[in-house]
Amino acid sequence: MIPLQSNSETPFPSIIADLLGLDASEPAVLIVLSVVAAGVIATVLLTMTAVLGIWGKRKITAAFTDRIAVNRHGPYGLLIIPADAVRLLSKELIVPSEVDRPAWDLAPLIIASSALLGFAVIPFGHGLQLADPEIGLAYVFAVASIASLGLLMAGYASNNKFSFLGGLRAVAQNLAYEIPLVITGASVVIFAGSLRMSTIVEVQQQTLVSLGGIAIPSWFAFVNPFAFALFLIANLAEVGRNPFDIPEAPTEIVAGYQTEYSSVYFVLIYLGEFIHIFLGGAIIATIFLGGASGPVLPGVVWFFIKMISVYLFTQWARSAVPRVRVDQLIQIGWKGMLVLSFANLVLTAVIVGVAAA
């Protein structure tokens, strides 16, 4: 395994400062470099979202359902990305009558920006981390949950009963599954002994067991597979993928909270949805799959492989798993996931306590 040192020693802005020969200790220089570093990471994420969200989604879904996806616009249909961007951004922004305009305007921005903020503490590789606070994991959960406010605002402000139902469903779903998500994440914190993201990654660099000369790393997905499975399921609900795509449910409520949005606002909501999927994948890669660790390839490559693997899992679920009813969703969350997540937390605490004794 390639060891991954603490990212707090060499944050991304400091690396840029070293490359440019600047003094990162100067507050003004650090602010500017932090903005530049954030812009670089946001550009990479938005580009990946455009490719996998517009082109990749269609190709993946077509492969799962034995169909032919986009293949006419450029090589492998890749030019569908700029074509769709021009098509959507050039459309008229239609504002329905009697909408609550401030909330209606702000909702798409909140949905998209909340996910981007979460990437500020994600360690993509050694030094490729904007910030590494002691409350890193709590910060990610906190800013990602802000999207629930945006979904509710979009549903309520649209003056549409289907949108309102979608917003209420989104809040009910997020409440039911964010708690198991956070509690399951807390079991990882008990193992790692820290909320700092780089520390959680470092703890997973140790060897769990050696089989035939092959070292199995102590990734928390191997140490506690039950917690890993719980987190994967709760993450599906958080990003609204089958069987938990209740807030949109096109066959029931048209498109839910996004029904009345068009043009650039629809693009923001659509991007926000996929950025949240990638944020969920980044969290899972960091706290369960060893972050950027891996043999031969650079750490940042391994990190994106793991993150995209989680994305592929969500797309498989979207194509293969039927949607549950809204009452079943609530029962699974409150009567199933919540109980199991607390049981996992208690069991983890007992195991760690006995091991430390």
The other form holds:
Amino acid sequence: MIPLQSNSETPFPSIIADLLGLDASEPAVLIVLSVVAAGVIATVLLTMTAVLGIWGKRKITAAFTDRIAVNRHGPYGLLIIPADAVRLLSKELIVPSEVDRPAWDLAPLIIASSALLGFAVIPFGHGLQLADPEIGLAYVFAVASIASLGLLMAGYASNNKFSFLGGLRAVAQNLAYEIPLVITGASVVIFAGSLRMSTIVEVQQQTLVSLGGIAIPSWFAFVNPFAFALFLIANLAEVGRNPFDIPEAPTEIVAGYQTEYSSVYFVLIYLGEFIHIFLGGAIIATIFLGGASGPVLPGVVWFFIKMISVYLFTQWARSAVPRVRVDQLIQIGWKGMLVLSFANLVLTAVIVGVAAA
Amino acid sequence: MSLEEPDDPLATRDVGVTEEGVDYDALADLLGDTVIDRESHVNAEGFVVRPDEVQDALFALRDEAGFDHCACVTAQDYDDRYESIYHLRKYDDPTQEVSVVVPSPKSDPVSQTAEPVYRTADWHEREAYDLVGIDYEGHPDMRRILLPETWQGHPLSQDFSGEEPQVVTLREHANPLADDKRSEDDPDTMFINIGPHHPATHGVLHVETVLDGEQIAHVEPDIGYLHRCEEQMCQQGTYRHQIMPYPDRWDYVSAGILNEWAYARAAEDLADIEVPEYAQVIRTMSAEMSRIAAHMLALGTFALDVFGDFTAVFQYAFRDREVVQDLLEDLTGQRLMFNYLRLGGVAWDLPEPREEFFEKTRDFLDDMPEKLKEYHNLVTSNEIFQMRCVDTGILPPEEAKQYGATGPVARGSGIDYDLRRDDPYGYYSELDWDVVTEDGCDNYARVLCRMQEVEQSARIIEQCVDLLEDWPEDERDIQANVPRTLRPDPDTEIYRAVEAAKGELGIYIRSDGTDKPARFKIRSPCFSNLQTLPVMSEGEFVPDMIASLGSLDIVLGEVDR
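In place of the form predicted on its own, the structure of the form predicted together with its partner chain is requested.
Following is the full complex, with the preceding chain placed first.
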């Protein structure tokens, strides 16, 4: 069996190289294999988005709201996925007059790609990790927040006042919640002593306590549940789901920054949103839930279970929780979350420092 | 409160109040020279007032005699004159009514505005100007309200010809985007059209909004997109059968029977028809079923506005509304456009087998407390929901009265006004139930009010079912003896209202001796309630305005008629 972690800087391409009997230390080979590996990961993610975004979301929401949802297209309505794909892609791309191009065209690309880029350093388990750089966690946060730029561009370039309001709201929200998100992530780094994703996962494999013969691993969600809760909430705001779906707020500002997008651009924005949710789930799984570890089932399955659980959580919140108001959102962010996350960071640093001493 | 009582102006507002009702002679003395004639309407005396002394008369009636509720302004066109009627009543006791009749000459139909006395007259007079063509002098904003600005002529006036085409080129229509309407002294504001196509306007409502950042600097509802000439259509139908289907289409979200009752009550009082007691009980029961269905929808859509999506609460509310909808379908044969009431009774008796219907109804009532608890768990006790709704959309009681707010909107502002109790009709006075009021004056109070009203409606239905179950079989008269063609005496006028789902739904009818009404005027509760939107939302955030709009629970079919 392939070990959960590998020591390579580029684990997944190296595995492919081993399988094909090629030498991964050769730069040209590494580049080609990296592209192939990235293609594999991206395909898995896009398939996941198609299933969970088009079909799963409907079924989940329906379950929450006493409905049945799609059931006429193939078994369990699964054929809605190709049907919807064709429908969305074959719609006319309407470009409103006086939109600010090319900013208007670039925005959906930025939103979708920034989320995808984050997955480059996510360890899915068994070495299924494109790259494992020293600064893994910092890299994920950095590329994920590029999406804010896309949202602002979309809102500003659309020449629509609802889009404009939505874009401003999106940026205000991302600013207010990205800082607590990163600060809380930093508290994990203090525990783990490293920004490298594989190290963070490894540290969590030690046994925290043994309860009646069952070893509870030291997942950071168990070690520091407070930080876990903070991160979950900040993540909800980061991906813009209830109670923090202010940037879109359908009943207030129509659809926010995405009001004027149709057809392929709309698909890209939606894709970006879903992949962002999955990325949030992947980060949480990696730094709080022990990454790809778990009993019986293979690690990679556990990783996807954890990731999809976070997705389910966002859908649950969406179905059951009212939306906060925009000023309340900012207040919660700057006056509540920021203070709490700094308190958490300082406390963690002190505890870790004392323990080390 | 008791300390302030000596200064309370209400203490002196009792001119004309006697044990038996209003003493109109005392009111005539109060009005003095402004009165030039007196008329007798079925519901109240009418004082004819000179068109340039309207405000004097109304101020006197409001401040001295306590008529603080301008229910409706009816305008009509006679052969020799135009006429505006102000239907006044009291929030404390709506059976005390008086009409102020203002004739204005045919050649120059100008009349003094009542807007400074009753703010609600603003929209009512605009409607009168729009449809009938009376010009109100001193009105702050004399524009058309229901028809487009470019409309030619006044469709309810006698010289209007429906034959001539309305030729208006596209160029003449105002372009809502052309003029950005920023206020001159504050260039930082932004004008935005919320609606007529917007996810949160509950139909085709257009809210012209000026934003200062995210805050609302100015808001003005623009209505008329769903105007379907309901008044005119009712004037073209015969009393006996042809009018009854229309009320279902005013407040069309399953409050149909309540609306039908408004017409039935006005027409029955006009033609002196006694309704058999058995039919009254059935009416009461079915009307309360309609109210539950309407309030469930109000709760669901309000949750939609605050939660932000078609979430669990919306679906649950619709699921529960479906049960009562099924009951109504069993009873009337229809789900929305019931057309169940008839002048003098109802269309048919309870469905056979009766036991099954009673059992279904009882099951529904038995499940009700459990369901309401679920809503309280999910909605009203949710902290974020409270954060959003408590102390937003404030409507002080005095403002509410000025705007003629009624129904849950008024009761959510602590105004104890419910026509089912205060101006009894049907079988309500025989039953044991309470009027719900909440003192919060905010969005939260209005929602709570509706949820508690559902409980009260369930109580009423339960008692009606008990009564109907034990009703002797040979006394089940569902219909009084009403002539096939109804011709009320010429020149009788009546204004009668019932407590519909949204508030006081009133009908004014003037007969001219034919089998069709000469003037049929609908006093829609939503029309008056919607006027309070600027009071509620100016200075607050966009989401608060959306929540206030949801808590007003308007149905555009009733606003625009």
